[in-house]
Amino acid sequence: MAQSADHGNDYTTHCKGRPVTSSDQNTHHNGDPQDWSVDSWSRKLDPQQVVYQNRAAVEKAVTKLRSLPPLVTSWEIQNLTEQIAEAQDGKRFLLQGGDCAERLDDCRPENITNRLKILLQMSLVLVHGLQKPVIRVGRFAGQYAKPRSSLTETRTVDGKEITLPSYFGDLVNAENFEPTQREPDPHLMVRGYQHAAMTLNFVRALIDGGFADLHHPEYWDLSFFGAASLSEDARRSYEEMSGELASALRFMENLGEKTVDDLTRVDFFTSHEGLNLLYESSQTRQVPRREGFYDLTTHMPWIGERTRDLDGAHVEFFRGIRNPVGVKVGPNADPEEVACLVRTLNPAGEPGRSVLIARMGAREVSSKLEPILRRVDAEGVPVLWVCDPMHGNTRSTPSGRKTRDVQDIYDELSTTIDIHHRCGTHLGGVHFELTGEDVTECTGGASGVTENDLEHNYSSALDPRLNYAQSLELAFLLAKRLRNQNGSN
């Protein structure tokens, strides 16, 4: 993806004790680096570099993408930035969720509708529980590329070991373990754009149309309330919250309040990991009457745990755009490095631009999150803290199947809330991998999925996702936990 690494940078200063390049110092007042360009990332090291064999085909695909209309608009991005700034002040809460990796073949109305439905339902539970607006951000319309721990994969086929490129998502190659399928194909970037555009058009039509009476919880599939695994207290709590939400919204509806109309015609934003920098940079441009460059593939791209190196290609690219940018932060992150990242990506300290997505794991969060929170808070740059309780809790069963347990997910959320309270900061959002389908990929929860059930309907190509019941149950749990925390302040 990137060209050869450039290791000749002259380190001239330090960011609270850690070196940063001279390029990090030369910035405009609005945060746009003077020495940055749309393709300056290509001189940096990309640890997830995809090797395309046909350079002419790459140029053809990039040229085509540059000529196409943007997938999102700069004013939508600015709207999201303003809402994130309010969330940084505790006035909103961000809900981000969707597929681990979208498939081009899954660009079908029922799949899109189900994902959107569960996110909107979860958001209404959180609106009611937190008594504040929720920013709805979907891992939709572009989550076609995935990082891998190895650039290649080796399998034994017909008694012979065969090594092929790893599957990097449908934006790069195909899942089938065959040489022609695993060969990175640059035209898939164009196909990814086309499917993202179709997904966005359908989502916008659903949102504009009010989408299926989502303000009536009595119409939702709440059958998990009757699960045998639920305690009587938990069942009563869910039912009471659902009843309160339904009654409140019906009362407002009878009064003709505009708020009800706002709940059916909501802002909805998209996000994806900005892994393939050829794809991201080809849709990055200046727009009339606004300063700086916007990545118009999505409203909020994020940098992954494997690509957040301060001197790497991804930080180089994303430091120059006007979008709000998320950064995944795992348990091995150094607090000083995270503080440098925040300053590098948002040197002017603008509100609404920085989102840190902590993904520590239930076993690591209690010891690893607090030092990072305190160090970044001392940096003075506005940050929205989001918890991703999915990626740090992935484990493999004895059969080799990846899964996550709902209890681990909730434990990380709950511990994160406590740590924020202790540090004087606040949890401003959550990030889930989920689907509206009745999959059996994560264990636990009131739906009662066990390890023995995983093979019944395990359809994810990569990481396990929460199913409909597990997602909605976690929304109820989170709303109650946050409401109790806020009530104790």
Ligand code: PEP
Second form
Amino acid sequence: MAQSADHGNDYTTHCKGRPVTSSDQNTHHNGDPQDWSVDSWSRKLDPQQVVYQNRAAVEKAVTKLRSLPPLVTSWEIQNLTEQIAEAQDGKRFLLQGGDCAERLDDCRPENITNRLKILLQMSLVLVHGLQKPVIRVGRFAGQYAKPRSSLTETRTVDGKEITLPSYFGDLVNAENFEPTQREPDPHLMVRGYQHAAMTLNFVRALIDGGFADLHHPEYWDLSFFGAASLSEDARRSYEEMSGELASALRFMENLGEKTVDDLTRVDFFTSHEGLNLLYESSQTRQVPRREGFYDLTTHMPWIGERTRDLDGAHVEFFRGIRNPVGVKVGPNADPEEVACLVRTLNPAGEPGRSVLIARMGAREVSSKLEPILRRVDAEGVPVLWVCDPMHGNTRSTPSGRKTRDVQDIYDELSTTIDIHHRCGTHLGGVHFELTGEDVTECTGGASGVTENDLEHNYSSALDPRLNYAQSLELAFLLAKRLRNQNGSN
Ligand code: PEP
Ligand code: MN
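Form predicted together with this ligand structure, per the form predicted alone context:
Below: every chain and molecule of the assembly, starting with the one above.
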């Protein structure tokens, strides 16, 4: 996303086991807070760099974003940091979920309500199953920028091959395969900010007031309990859990108004991939009576698998902010490199600030996760281990649809729990791509979506999401799995 990347300075980090370059010997290296500024990232390489043609329009958009109020506050970010620190100690569990690519058009009341509803319901299943508080983090109000494997896309239109920039999400360009639509437009950053603000406004209002009925499992759609494909055993255990949950909630409500109030006034945090550094940095500032800089577009930005280069623009930017920062870690990550990444992003090893989101895939997780866990654990920086069981399990159907299977998703979670158990660490959270709508994008689950069903209601702009029933079912499965694991500890 940088407008310019000056690669003349070959900065390499000082982490153990990493080569140190000549320009690194004195003061110039990652991890030195002296060298950081809100735009120091622009001198580094950004592998997902968007080239804007109109410099004046970029300047205008950035100036506007700098002048606008923050989307979130530093005290909310501090609150989340404290909660993540507790989750690192095993006292809380983090649930993160939402669209792969949020669209500006998704800023509609029913969409926002449905997303909150499924996340809240999943969190209650987990609270009950794990007997610990759940930190709810939505992938929304800013999940508008998407990394792409290829920077351009070629299609044959009217017999002619045409190459245009890929679709990088609504923060950057539009999806339609037309030259004017695919041209990156800086003003979309301002539109993204506005839609994030409108989304957040409604989320905050719902959380402050009218959300109570979602606590009643009698309003939940549990019809998948009756699906023929569900084993008798699984059905009995889901019914038992939802029955227990209903009576626990009724019991708490009967205790009096104060508790009802506490139950309905839940915390909700936002997150998105911090891909577009122009957008992130223009809302990054110092606030009165606090040290350091806060990225005020979201509570917890994360660095994606394609942009976590130690010497890259994203690590440079995110090492300088106070927010908790997530990093996606895929099967090709080297344990030494991940340890170095964690140290670079959090040199003082402060609790609550480092979140590693492993996305290995059901097949690779058993060999790839453990060496990383052990190496990072030895580094001594407190880390919250989150599992994203979506991105390593994407496959294409013969007709070219991207999909994921509920069984693979569950298998990756289950194996991850085993590996943590073996290493003496613990799974502290999960990261799902999901929607509250009844889409047919992932296969499997009790409701039995098959590959043939995918055409019925496939509306994701990019990756396939779990639908309402699949999401809730995975929450039940995970709660049961973690409860059994804890019971056997
Ligand atoms: C995503 O979360 O949508 C994504 C692109 O993930 P990753 O960076 O893990 O591939
Ligand atoms: Mn995705």
